[in-house]
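Let's start with one chain on its own, the form predicted on its own, as structure tokens.
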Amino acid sequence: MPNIIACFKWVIDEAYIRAGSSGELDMRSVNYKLSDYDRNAIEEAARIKEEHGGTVIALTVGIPGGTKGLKDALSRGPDKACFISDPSFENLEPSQTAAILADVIGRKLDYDLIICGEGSSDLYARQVGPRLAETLGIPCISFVQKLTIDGNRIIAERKVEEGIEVTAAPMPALVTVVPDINNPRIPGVKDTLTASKKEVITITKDDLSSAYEPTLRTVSMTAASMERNCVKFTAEPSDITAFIEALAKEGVLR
């Protein structure tokens, strides 16, 4: 019965941010929601527990503002949720984040195994998986599509170049999941109000074994854009010679 950690992030939701008429973006009316990834890795725990019993936790760090983000977590599915927070925690560098994830797990809970998204919805360095893995010295194995449990050890697939390749390693172990592993469940009313009754672990930038001062710092942001000039042409010469001439003249082409 393995002790499984499932790793989220709360993160802006896309869907809300508005670009301004000057191209600045808009976050006063901003939603947040659990990672797409994340949800991923959520749901394979949950499944890996329905199978082989054990338990799960879901574990996070951000500000104290993302409490709303743990319910979330908590009704797909895992035990208990540990939320690592401070209002300093706002932009977090990966490295910086792998690290306060790593201190956390190797000094206050138990695992066999921990699950992470391939990559967060908002920065998606694809970092903080393979990171942690390294610093608590245990195999890591991303891009899984497919995840068994057989024994003391894990079974992975994942896509590369040549087909399917399968991968073994003992546990402890670390696993970075796609979207294609599972279909995320939808939380229902229920599942919801028994979140609320669920243990939450809260640990304070005072608990960590060392100081964790973000690095990151936005320098400005403007939403991207997209012009068209409606040069239009067919397969004759004169055509495609036009139209790279165009090209030219807006320095797509040197």
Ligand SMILES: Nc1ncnc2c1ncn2[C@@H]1O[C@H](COP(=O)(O)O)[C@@H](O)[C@H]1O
Contents of the next structure:
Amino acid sequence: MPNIIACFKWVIDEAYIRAGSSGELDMRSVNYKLSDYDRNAIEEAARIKEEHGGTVIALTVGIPGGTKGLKDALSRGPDKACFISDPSFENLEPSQTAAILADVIGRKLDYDLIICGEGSSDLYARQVGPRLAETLGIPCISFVQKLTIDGNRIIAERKVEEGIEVTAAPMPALVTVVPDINNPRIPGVKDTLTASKKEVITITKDDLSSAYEPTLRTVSMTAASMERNCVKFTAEPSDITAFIEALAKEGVLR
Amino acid sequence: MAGVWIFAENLQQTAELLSIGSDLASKLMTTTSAFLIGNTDSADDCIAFGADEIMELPALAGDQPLDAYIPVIVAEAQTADPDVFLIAATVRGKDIAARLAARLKTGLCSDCIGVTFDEGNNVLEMDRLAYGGAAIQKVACMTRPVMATIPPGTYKPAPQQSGRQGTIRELQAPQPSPSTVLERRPKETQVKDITESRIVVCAGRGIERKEDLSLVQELATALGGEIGCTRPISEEAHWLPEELCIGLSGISVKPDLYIGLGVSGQVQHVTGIRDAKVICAVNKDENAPLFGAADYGIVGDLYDVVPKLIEAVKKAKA
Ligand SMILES: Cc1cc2nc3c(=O)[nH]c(=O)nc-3n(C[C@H](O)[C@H](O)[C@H](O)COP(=O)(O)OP(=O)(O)OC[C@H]3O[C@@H](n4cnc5c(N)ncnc54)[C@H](O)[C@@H]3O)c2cc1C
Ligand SMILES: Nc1ncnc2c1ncn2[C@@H]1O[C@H](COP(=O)(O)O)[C@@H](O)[C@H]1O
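Got the form predicted on its own; any chance of the form predicted in complex with this ligand too?
Starting with the chain above, the whole complex follows.
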């Protein structure tokens, strides 16, 4: 019966980000969401628990404001959550995130399997999972599209350029999952209600054994703008003709 | 010791990284070293591409994953203390880079798409995409070595120069690793590369059935172009191969003409078509974000619009 940790991140929903007039990011009307592929990570943990028993802990590091994310994560099946939070954890870079997670996992949590998303929706660095495994000194299989528990080991189908690499590793181990691995459930009202009754272990900066300074500095973050004509036509025959004429004029019909 | 180090899975990728690597090495007034995997005879080629030193990694046993090399590379890096370490951003490369960075306790710029050297401050500034491609993040690494993964195709291969000299050094064989590869299943089919296509017609989730892809293909054929798709079509429906998925986690295209059919235009997809000359959208939702990223849009049902477009294109070309 494996003890599983599913790592998730509560992120800014990029669909709400606008480009400011001087190329800066306009974050005034942003919303937050559970990082897309972490839904697959949590779902996979819940699925394995349904099949093999055990426990699932959802683990995240972030700012104290991220409590909504805990509820969202818990409504997707985990037994409890662990929230490592501090106001200074706003823009952690991957090495810090991995170090903080490793510190807490190594000293406070029992685990056989850690599941991370392939990459976070905001940074998409695809670093935290492999870094975490390396820091804990456990095997890592990344970009997994199918996962099976086979006694004391995991067997993972890993998606690489040339095809599939079926890899086995003894537990404890860490995997990062790609979105094709499963279809994350959509939590219902009941799931949301149960979620608010589940245990949340809160860990603060003072409970960590080090300060974990960044190794990567963000020099700037600018909007990737795209200036386009934005001319709209209807499906009426005259508009279709006008559309084709526009393309011909651009010289792209040959 | 110091230097610019390069690790890639094949000679083509190594040559690409040597292009930017040699450039950085000359600015940093240092040398380049490239790892070569297995018993290859490409060391001389690699030196011609600009490597000053070749570090040969002995071939792996059949069931060893590529990451078995990690301890060997870490040991070398701890002795030689490189300035910069560039790794090709393949699936395995990304994994290995992150794990090496953790062992070497240094920063890593993932999917670096551009590097500039700020000579005044002696720092490398590296560009990458963030927020699904909505933003460009410029980062600097504050620890040694400065690490980056660079997507294959970002740089042109370095030109071969004859008569270059270099040293070749064989490294120790890796120990057995805890994970073992049980099976390797190659992809069945070879897919046409559309990254250089002049016209790309993209199938989105607005396509209802797999059979309806013939409609998309018909328009592509009429225009003399190729077909591409969004992630849900390749990864969720598996109607088209992943090599045709355009966007952040797929390929980037730069055609003269891109037409998205039933494509909403989420930023992760639009990122892959930024360099298209003309972008068109057909969508029944007038508020679809792709209209905001398109030069010309048609608001309508693609099942009504596309047959009309095919007719009109044929007529215009006749
Ligand atoms: C980290 C990350 C990486 C990603 N990478 C990629 C990537 O590389 N490439 C990619 O494509 N996506 C990627 N995505 C997914 C991306 O966010 C979107 O979900 C995806 O691009 C949506 O595809 P779509 O437009 O085909 O589908 P949808 O968003 O479902 O849009 C379908 C559109 O079709 C329209 N439509 C429906 N029926 C009709 C009709 N009959 N006629 C006309 N219009 C119709 C609808 O109005 C709608 O706008 C990524 C996501 C994440 C989180
Ligand atoms: N702040 C965080 N808290 C917990 N897990 C995280 C956090 N950031 C990233 N992760 C995990 O690491 C994965 C990869 O993130 P990244 O390296 O940022 O692309 C995510 O899918 C999560 O599973």
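Keep in mind the model is a prediction, meaning the values are calculated, not measured. Between two forms, the rigid core is the largest collection of C-alphas that superpose within 1.5 Å. Residue numbers count along the first chain shown, from 1.
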{"property": "G54 C-alpha moves between these two forms by 2 Å or more, core aligned", "result": "no"}
{"property": "Exceeds or equals 2 Å, Cα of E213 between these two forms, core fit", "result": "yes"}
